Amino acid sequence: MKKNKPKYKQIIDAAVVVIAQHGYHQAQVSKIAKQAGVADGTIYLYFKNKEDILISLFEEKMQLFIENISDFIEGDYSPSEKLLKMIENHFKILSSDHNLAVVTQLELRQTNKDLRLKINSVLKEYLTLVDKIIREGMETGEFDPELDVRLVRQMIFGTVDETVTTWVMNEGKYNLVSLAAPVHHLIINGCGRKKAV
């Protein structure tokens, strides 16, 4: 498998830097090769074209999100705890790699429709984990059993995603991970005021 070859990850990591710095459309394969310290032709031993690099980059990095959280989600924690951990994990990964945050939040959005469809199919596995947490919460009674899973997933991912985008647009001037608890609180409790007992 090409993914196990040593230069594969080197090229992926170089692509993250180049796309973040120059934008996807200006990120020529030659710039990625130079950043990776390989010959231009070497790139084509691993990838068909620049689009393939972007999709592979996203696949590779999404696996990191999934691997970091899968065991916790399978563990003996409440659905609410699992959701908080997932949000924290999402924020930690992106706050620790600003280039990756720029690529995922800004550059992936500027691609053509076909490319976005491929990106969405990569995202499905991650969103399935969100669904799993929601369904578990509905079954245990921690979450409202009448929830529309698809809508809730969109709200959760949309909130997390927009929080990261705003952080990127503000050039990471504040602590993104510190927002995990307030975002989680908002998702779990909504905007309603608790009635006095």
The other form holds:
Number of protein chains: 4
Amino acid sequence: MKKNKPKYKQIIDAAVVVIAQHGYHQAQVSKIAKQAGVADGTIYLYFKNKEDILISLFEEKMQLFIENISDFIEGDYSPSEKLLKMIENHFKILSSDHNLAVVTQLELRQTNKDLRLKINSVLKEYLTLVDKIIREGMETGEFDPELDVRLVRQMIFGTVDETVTTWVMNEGKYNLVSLAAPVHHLIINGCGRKKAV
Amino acid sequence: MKKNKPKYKQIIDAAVVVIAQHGYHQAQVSKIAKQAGVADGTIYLYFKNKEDILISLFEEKMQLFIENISDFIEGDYSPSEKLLKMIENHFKILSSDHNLAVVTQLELRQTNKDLRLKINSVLKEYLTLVDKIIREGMETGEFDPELDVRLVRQMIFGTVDETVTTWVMNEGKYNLVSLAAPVHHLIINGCGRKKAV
Amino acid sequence: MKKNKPKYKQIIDAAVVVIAQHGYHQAQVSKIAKQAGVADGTIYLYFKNKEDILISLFEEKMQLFIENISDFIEGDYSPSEKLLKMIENHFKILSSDHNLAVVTQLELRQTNKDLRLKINSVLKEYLTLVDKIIREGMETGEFDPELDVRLVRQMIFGTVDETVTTWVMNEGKYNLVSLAAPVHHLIINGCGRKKAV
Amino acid sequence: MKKNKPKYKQIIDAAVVVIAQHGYHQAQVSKIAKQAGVADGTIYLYFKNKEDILISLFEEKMQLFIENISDFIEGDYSPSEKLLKMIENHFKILSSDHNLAVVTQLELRQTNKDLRLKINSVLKEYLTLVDKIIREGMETGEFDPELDVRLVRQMIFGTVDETVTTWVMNEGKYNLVSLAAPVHHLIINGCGRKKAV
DNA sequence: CATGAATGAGGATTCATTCAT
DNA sequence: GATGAATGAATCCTCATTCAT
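Given the form predicted alone above, produce the structure of the same protein in the form predicted in complex with another copy of the chain.
In what comes next, the whole complex appears, and the chain from above leads the way.
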């Protein structure tokens, strides 16, 4: 399995650094090879082509998101709590690796439609976990049972993603993790005034 | 004023068609010229360069969004109603011009960072209107007065944008406009169960 | 006769200014037209094409050189004196019109071989006058009767031309006209030490 | 060192052939690559850009001129003899490589001012050698000690250059090398009649 | 396994010239 | 005579990928 050889991860990490520093369109294979400390040709012993580097990069990093939340997704937390932990996890990971945040929020979106569709299919596993939480919430009655799951998932992911992107575009000038609670609150309660109970 | 000459809009419309059909990276100037029924060189009588076509395209189309909502943004509707109308307008425009939807949601995002920053500054006018509605809602008491305006704007825009993108990626297989009401409901109330009044 | 209409000279003078200021490769027809205060198309009522402007420019200006020396070329001066006057005239004209000097010494040499051959044939009339002086000098015995006329002409023109070009390249920082006498002296006596008489 | 790899000289020689045959403006990079028997892209492994090919060409060939004369420039010849050998060398090199003569005398002068300035700075080393001979002649008393060195250098170079250019324009119809002695004679003695000794 | 020299397809832009008004 | 909007041909360079060593 190539994925376990040291050069595999070495090249992916080099790709993150190069793309973050030089931008997607200036991230030539030769630059990535140099950063990884291997020859250009070596890249092709581990990846089919350049596109394959990017998809693999996304797969690898997506594991970070999923591994962390798998722990508590089956745990004894309420759906709302799970959602909060998920958002916190999302913000923490990207907050702690600014290069990765730049790559996923800005640079990797400059790819063509085909590549983006492939990236989206990698994303699906993550989104499925969101769906699971939503359904659980609807079943326990914590969430509105009339919800359209896909729409809610889009609201959650759209809000989270837009929040991170804006943060990256502002060059991380404010604390992203501290936005997890208010974002979660917005998602659960909307922007309407809470009715007196 | 070049913008009022017929060929200006003719070229922009050609660009939308060509980019939607062939993708951003296959949208050569010569292809756009052919689609517009003009010579390659004529493009450069109306636009500084290829990038200028794209920015102008975005400016021109963004006017559609803004013009329509300017009518009622000052009207006697409640903030929540204004928000609903805004979302409906957003969905209607992109629903009725599938090419445009493909271009704005998928193709135009593949551009380099410089171009995207310029596009974002065009977008700002639209986002300012959203902010206005949010602030009005907070003042009238219809919205939670404790809201972080930027965060709410990100939730609204992120949700709307993600909804449209998913719809485009599903090739418009379902009715987008009919999602305006549930999306609006989610934004106002969140996914939490409505408390008994 | 087009050459006598005011716009003919107007366009040629505009060409000299534009070429001197912007360089040969940035001297577009439209720029020359603008400088001349006419429309692009008007140029083509007076000149066959762009090349024709340049040849005509050279013809017109070459007249300046020839007219002035025609006066004394038939006069009672010795061949050596005629040569000195010719060099002085050459230096004076280019000294007094820096734009013209830049155009003839630097810019017009960037043209293709064909155009340069045409320019050379315009130059011929001028060079014939040089030949005439040389032959006269050989006949009167003032010049070495064994000379190869073509070679001498090349020495004279080569030396004069190189002197002007160097002066232009040094941006006219020193007085060109005052070099006429020493250049003339070099041409007549060479660089060898004058033998004691 | 790229300059010592075989393809470096291979490409330069191809450039000389292509420029001589097709003219500067028709010497496309792809044509040069084809003539050199390499791919277009290979050119750019050895040269920064097209301009760099031309400057390198000039540098490379200028070495021919300088190497040959370095041998005797320090030798026991009189300054006048050195000058003669230099002119002979100059004529021999260009006489034996007609393509090169066309390129240096006609085609390479069509380049823009920037490139010409760079070419001129390459030429400087050669002109410095001329200056050296002149100064030596003035010191030994073989040349007029009152000479303006720059002016004499301009006479020498202007005469030599004009002689070669005329020869090239006449398509090499006569023997250039045999003109070395008379040109040298003219430079040393001028065209004036030698005074009886 | 690893290398890196070589490959070659592909596109935005300029500007001399035309011609309907 | 004069205009100027429209034309369209023509080229340098980059970079993902290969393959002989």
